[in-house]
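Only one chain is shown below, in structure tokens, and it's the form predicted alone.
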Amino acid sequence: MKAWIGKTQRNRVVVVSGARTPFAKAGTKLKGCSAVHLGVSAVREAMARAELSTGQVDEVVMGNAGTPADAANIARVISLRAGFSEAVPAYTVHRNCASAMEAVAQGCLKIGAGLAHTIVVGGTESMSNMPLIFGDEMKELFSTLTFAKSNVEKLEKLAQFRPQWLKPVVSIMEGLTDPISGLNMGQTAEILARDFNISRQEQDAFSVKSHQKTVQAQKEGRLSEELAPMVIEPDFDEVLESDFGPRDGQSMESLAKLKPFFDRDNGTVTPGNACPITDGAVALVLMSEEKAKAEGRNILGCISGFTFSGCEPKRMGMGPIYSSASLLDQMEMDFSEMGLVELNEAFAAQVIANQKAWSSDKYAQEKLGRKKALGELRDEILNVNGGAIALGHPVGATGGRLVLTLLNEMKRKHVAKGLATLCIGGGQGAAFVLERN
């Protein structure tokens, strides 16, 4: 796929402001919360944070994978409920792990050829709400008994249920198979661990270095410059100023007794080396860097490239490497100049494969037709806060915390360039170059 590159546009993008809500594993401090409430928390937030006025806004745009049914245009539904007029148009858009980065290309787009000057991006998910779906032969039975003519015809589908049908589809399970492959995330992570010899004391290390450099991140006051703190519903009686995740002591003796989840034989994927399934949300101001200019606006950073791959989905955690060796490529630059890398942690296994193929020749000749490797992908620049091993990856929000995460790291450490990357489920990565003068 063709690049989209800054320097080519009408409008040169930049990034003005941004915030998350603290993100938090499911079914804990944030159950009680809607895709949508999460979603307006981030976005008055950013808000807040650019000094905006809602009508100075051109468009609002929202990732979201697990599509509440209460909300189908979700970004909409967070655009009114965040203040916005209803002469703000808002629409949500749908990439998988990718949700909230496709949020954020949209507004590079529109902005980038001079649509509009400013729009609000993000990306939100409760992944504690998604529901449990009832198999065919309970939704046959519901649907009979609704347009039965009389209570003989009822009784008669009554006496054929059997409580077995009563067994939901969990809906969160389906959505994170990938229907071509057979394959959930989780299998695809195994089958990187064996193609890169990846073992479990490996990923046992890396989940452990992920959750020490994100509670020391926390202990700095690192994460609380995007943190939005936020009232928890249903009650509005407690206050989330942190995320609920990164544990402090986390050690190898204690993942070492989690068993393999999805190769209970013969795997080495745990969910002590795999992130967890979350919720939270992110948003993002775009603007225009000539009108952010010209309003005195603070910049954090421009977003200068970005692109998508497809790769095979059985293998889909290498999704980063194809699209970050398209994006360095087609905008002519070595990744060697690349100060900071946010590479989203959707498992140990995963990052490991994609660190081991970044340095490797033979991965470059072979998969990605280069004559030599990508770089060196060295810890010292990776994730240094920590990932969603520690904090979670709520999946229509991940793309916008890598963003937000990245910019601000940039700034306290005066870096000049920085690389967004992820795998998305079911055989993609995206890939974003960003900036700060």
The other form holds:
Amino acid sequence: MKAWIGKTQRNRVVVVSGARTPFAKAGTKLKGCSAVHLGVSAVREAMARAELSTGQVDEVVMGNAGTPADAANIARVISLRAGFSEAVPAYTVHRNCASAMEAVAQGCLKIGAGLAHTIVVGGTESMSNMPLIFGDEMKELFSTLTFAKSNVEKLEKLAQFRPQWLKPVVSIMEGLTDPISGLNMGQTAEILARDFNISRQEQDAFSVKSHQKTVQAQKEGRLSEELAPMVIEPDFDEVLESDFGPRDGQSMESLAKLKPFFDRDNGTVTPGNACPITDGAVALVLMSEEKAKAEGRNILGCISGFTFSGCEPKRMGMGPIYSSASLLDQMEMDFSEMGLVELNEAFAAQVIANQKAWSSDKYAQEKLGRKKALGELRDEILNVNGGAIALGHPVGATGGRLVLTLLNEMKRKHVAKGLATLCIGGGQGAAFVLERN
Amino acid sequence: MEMTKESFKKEMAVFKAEFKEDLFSVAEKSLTLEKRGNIGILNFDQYQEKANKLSTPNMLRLMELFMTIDEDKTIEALVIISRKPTIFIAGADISEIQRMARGEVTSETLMKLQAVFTYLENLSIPTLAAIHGACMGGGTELALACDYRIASDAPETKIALPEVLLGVLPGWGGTQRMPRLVGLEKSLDLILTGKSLDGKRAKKVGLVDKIAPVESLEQKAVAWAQELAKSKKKRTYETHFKDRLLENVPGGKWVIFDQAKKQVMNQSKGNYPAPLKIIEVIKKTYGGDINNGLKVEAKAFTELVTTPESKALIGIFYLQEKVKKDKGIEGKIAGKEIKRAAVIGAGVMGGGIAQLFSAKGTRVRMKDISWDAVAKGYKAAYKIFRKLLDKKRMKPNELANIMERIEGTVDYSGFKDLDLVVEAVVESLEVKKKIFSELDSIVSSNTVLATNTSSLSITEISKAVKDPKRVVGMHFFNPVDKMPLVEVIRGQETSDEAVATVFQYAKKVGKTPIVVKDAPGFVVNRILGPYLNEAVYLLLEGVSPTRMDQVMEKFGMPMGPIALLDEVGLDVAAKVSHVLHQAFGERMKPPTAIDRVAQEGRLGKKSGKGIYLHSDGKRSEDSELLSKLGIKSSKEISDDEIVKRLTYVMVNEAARILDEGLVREVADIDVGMIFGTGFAPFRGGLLRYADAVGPDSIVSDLDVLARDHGTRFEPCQFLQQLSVENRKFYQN
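Show the form predicted in complex with the partner chain, please, the one above being the form predicted alone.
Then the entire complex follows, led off by the chain already shown.
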């Protein structure tokens, strides 16, 4: 696709507020909260911070990858439960790891084109609550028992039953496996580790830094601005005020103990240098710049351009460089103009691979159709407040976090231009350029 | 009693002679017969009224129509249906019951009305009631006299025999036909509690036979009538063995009656004659000849309707009707609609208020100073909703929908677009003023700012904001989900709009409000103050807590004064007593024992010990405490004196409240006492009770008590004047 460029649109699009729930590793603090509840918690706080009344919103768009069985269009359920009137339409979008980014994109498209003034966007994921699925034999048994007319037919089917039919298919594992390449996400990271010769040590060191940066940011309160604490369901005994996952004191030694998960014999990717499966939600309020200014609103930043690109499913981890190169080219910007970058840490290997490719002329020529390398993706500007390896990656929500956290840091450091970019399972990349005055 | 055509014509003549013919012509317009092929449809649509009621003219008209139907051989089945959108038949005309209470109508007349339903029951064609909406009292009895019943599954459909709540019993065959239909146990439950059943539950117990969506109720009723017309099936009543296990076992019936009686005595302490009479009537007549049963029923009704308890309960019914129509102010200002609210303070009261508002559809921002405090608010709200879920009164998705309306926060985000804020933090004027001044700079100028304070001045609090007109008191009682009363407090500057808004919103969330001018203690706490003080004085004079509580529970209070002290908390009671003492002087001086007990950490039920010891939900006397308090057992104090000392100080204080013009009318005091403290409803309220005793009798007793026990008993000016002028509190 061609890049969407803000200044060529009818309206410029700004972010007036944002909020996210604390993120927690799946199966821990937030396992009792449904994806709907997480989404509602984020959305209503974003609305409260903007002091917007629900009657002033044109539409709600939410990203979500693992659709809950009882909330088919989760954005609609979230919208109604967050107090929006029935008259406000809502829809859910899915672009794997960039589902929330896609929601932001949808908001930009509509506001940019003048179809709406105010859209609430974001994403939510409860990976703790992804369904366990029955295999085909059990499905057939249920079907026969329900629909068969004769008892004989039913008994015959029952007689075939084997206990092993009960073994569930873990849908998460299925979801994280790309059907085209047949590889799961971790295996694609292994490929990149080999391509770029990234050692186990390098990956572990990167992960330690990720935890350190996150913990430091937590201690200095740099994350509290985006966080909306939650009273945890279903017992309401505990309050979660900060992300549950970052480890103070993460060390090379403790990481070294872990075994490679995706390639037992020759692999370098472990659960320690990969992002954890996580629960969480993010919401942003997008508005046309004109309206925001007319109402005297606080503007967090402007979305000046975005694009999505396709790449090899086997090497999906390179999505960021493809989409960033494409976007910067079309916006006629140089990468050196970017003061801060958020690049999602799906795997340490994948981020390092991108860093290496960024500054490689060869890669630029062979893969990107460019003469020169993109630039230097320096550590100093990359994921300065930590990343998904420490914070976790709730698939449908992460894109929103990248935008929100980037804007907040741009404000703190008086940075004018920032880049948020993600790799997408299945072989895509998303890139967004954000600007502040 | 049988109604023949001749006797009926005589009745009609008498009726038309006694009352204007107009009444009957209204009945003719309200009850009409329509023929659809071979099905007769009796339409009830009360002319120019919202509700269908079974007034005497309507009953006579029904008789006329039944006789017409009987004679018309082309009608092979009958459907009775209402044309009101949410009411089937709301019951008898209560003003007619009041006429019976004055002895203006006799048992014979009642039996004539019973005969109308007997005639319906004995029609040779199958009859069917199609019920949508409120079906109460006489309406249910009419439906019971039909062979079959079909009801809608809409939430508006509620079927009940609530006569017990007015101190009487179903007098048009309900005590005969309900047990015959649903069995002994179920019918006792329904008639003794007066509870309503929705369509589904009514079907479950056999009270109705079929359910239909309201849109197709009529169509299905007519279709069913056509089937019945073909089969010509009239109802036969069999015992459904599996539902009526107990009553079919030898001796089982006696167990059922015995249990019922025990429960009634336990709950009512024998203060209400109606439930006991109901048990007596059903016991005497169940399974017997219906005509005899109807006679017994009619006699019981006429006995009950003249009791003072029934008059009191009917009085309360009218009080509730008055509150329904009341706007809280004179004049036409409509209160604002409340779509979004906030509660400051997520503690017991704040959390309870947030739960109440969210349950009734309002989004509530629930703010406290820490997330832990907010969590407690959520937990308390969830507990209440969870109980409903477990009782199957709520579905899981409904619970999720409602809980999401509560938005916990620790800052003022989301406060710019609110209709109402209720502050429910600690009872400190300084803290409250600070919060109000903060709110003043954040919320929009349209937001009504209310405080749940129980002991501070609304006028004082309102000084913290720029526009004191928008500050009003909205005083809830603990526990918020159960206590019906809300005191709406008008500060010196409070606008009519603020009062109207809060008054009408209180009604919307299911509470019963009264408007009170700003003065210490408002109504309820101010009246309870001397009551609780006096209880402790009596304690110190040797009356045991158990005895005192028993005496007052027999009097009709839901719990005695010592149990109430422990329930409210000795620390809270001590604090309030000092506020009242400071405001009103010597007569409100609390005995020092209250403070002493509180200071020893005996805070009441919440700390396991107060004046009683509390464990496992039971209370027992604490002899250690009683000896510590140095009780001087002087002469024996009679039950009568206990009641007088405790109730007359309340009457005296209520009289002062009236004298100071703090409430709009006398009835407001009784509404406050009944719905805020559970004051004996069968006595009609504190001031109805005072009128029954007689102000002059009260004044002379108070004079003696003042002489013997202290100036706190001195009757106030207002009371003395009533006595001298031989007037009562109520003018009617």
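We call the rigid core whatever largest set of C-alpha positions still superposes within 1.5 Å between the two forms. Numbering follows the first chain given and starts at 1. Only a predicted model underlies this, so the values are computations on that prediction, with no experimental measurement involved.
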Aligning on the core only, does the CA of residue 87 end up 2 angstroms or more away between these two forms? no
